[in-house]
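Here we start with a single chain on its own, the form predicted on its own, put down as structure tokens.
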Amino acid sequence: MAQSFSLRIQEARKFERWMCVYREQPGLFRLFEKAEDPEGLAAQRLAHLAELEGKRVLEIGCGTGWLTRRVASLAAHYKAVEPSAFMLAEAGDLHPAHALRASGQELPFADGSFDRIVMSWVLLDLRPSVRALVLEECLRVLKPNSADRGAGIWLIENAATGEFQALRGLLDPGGHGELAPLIEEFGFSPVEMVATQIRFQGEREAAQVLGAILGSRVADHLQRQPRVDLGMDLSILFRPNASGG
């Protein structure tokens, strides 16, 4: 019988080390950012799908600016926020993103401040009690507006579908894979799915990158299959604001 999803995610988990890699060596966690969806086709479609144009966007968790530099001039005001001082560094000027160092925990901004809130790749890194916890936040500083059918918070993350999620064992074709938790948990509802593809400069930066974050299973394979791109397909969600009445 097929290994149950839960127990191939947890297995991946034994060797994968996103946090560490994002905590402890930006630069290398940046050749993975600059690497994944290089033509921010997801980044595109969310700025399209979530109508940001014009808005007052929050984005948390911004990293080295991956989302950011493709979609905050489109805001009429954009703020990011990212608790990794190393990580901002490493972004550099994000203008006109006002990137400031500040946890989705405890969000510095008043109630209703904005009307979109955007992340990439940010909640599932997160244990459930503190996806409860930046939850909570986002709809605090969320203005309540029930007419605007784009108000609420969207996300970008890994599909259960492509190459990449082949490579770390975690394809779950007809389930929802990684996002089952946000999608029957936090409330989200998957809106598009983006192919795209993961791209690096060469197979040793590849092998360098993926190694790295995705553990020593990955390193062996891509030693014995050389790659420089990977298709990776990205699903867009969306969770309304639920404050709005």
Ligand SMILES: C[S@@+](CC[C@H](N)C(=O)[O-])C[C@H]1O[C@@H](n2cnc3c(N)ncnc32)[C@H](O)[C@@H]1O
Given for the second form:
Amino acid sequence: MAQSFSLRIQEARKFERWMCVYREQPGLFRLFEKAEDPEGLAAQRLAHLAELEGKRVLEIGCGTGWLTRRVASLAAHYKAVEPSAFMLAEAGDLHPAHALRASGQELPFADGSFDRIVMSWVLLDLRPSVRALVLEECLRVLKPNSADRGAGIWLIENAATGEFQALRGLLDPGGHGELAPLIEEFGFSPVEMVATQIRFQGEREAAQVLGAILGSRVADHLQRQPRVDLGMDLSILFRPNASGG
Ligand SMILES: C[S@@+](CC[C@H](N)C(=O)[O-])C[C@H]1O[C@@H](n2cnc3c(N)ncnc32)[C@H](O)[C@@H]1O
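Counterpart to the form predicted on its own, namely the form predicted in complex with the named molecule:
Below: every chain and molecule of the assembly, starting with the one above.
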């Protein structure tokens, strides 16, 4: 990744409070999650591209259930893991998914238990060393199946374009932006970009939620220029499992 962009990420992350919010303010995170792509366009595309229907699917870091609610009913079996008890409590009943408390680097499943692994906004949040451990665990619990071209790990992450990334100071048109380490170091390929929105119930909610998560710089900006919605470009990425793809 270009040096200047990694500095930009560090700069943005100095203000942002994602981890504190997952741990201490899951109700606020739930408002954020509800606002993201309310029509479910990205999840629909992921379900289609990954051919989730009838498969054994594991979701890692399900949080308050953004992806779970949108795709679990398609799968034959859908397990979701999440390390934060607060997030799981806020998620409530995710049936037909079976959700349990575990972290991605210690998955409580036997080797070869799943056909697909899915994650939305998880891998990029992790420290690179933890990310590597999570990917190792993913490959262990995925069933090797070279005939199944969608077998592997499917991600939804923020693309390097769109108003939401602009608000964070993370635009990188023509480049991979934040996604660069996943592509350059961890073997993911961007498969599709979905142009959608993050849309709140009102300007006050947008300022409260985005200000709390993205920090004082964004809170000030939204006070000067109130918004209810912002364009959000989402990237779907795929990495085949060791012998699949
Ligand atoms: C940005 S949230 C995304 C939550 C959810 N996937 C969504 O789309 O709304 C990141 C989630 O990853 C979880 N997480 C953090 N470290 C993790 C780890 N080592 N293994 C699995 N999940 C982790 C956090 O608790 C949080 O719920």
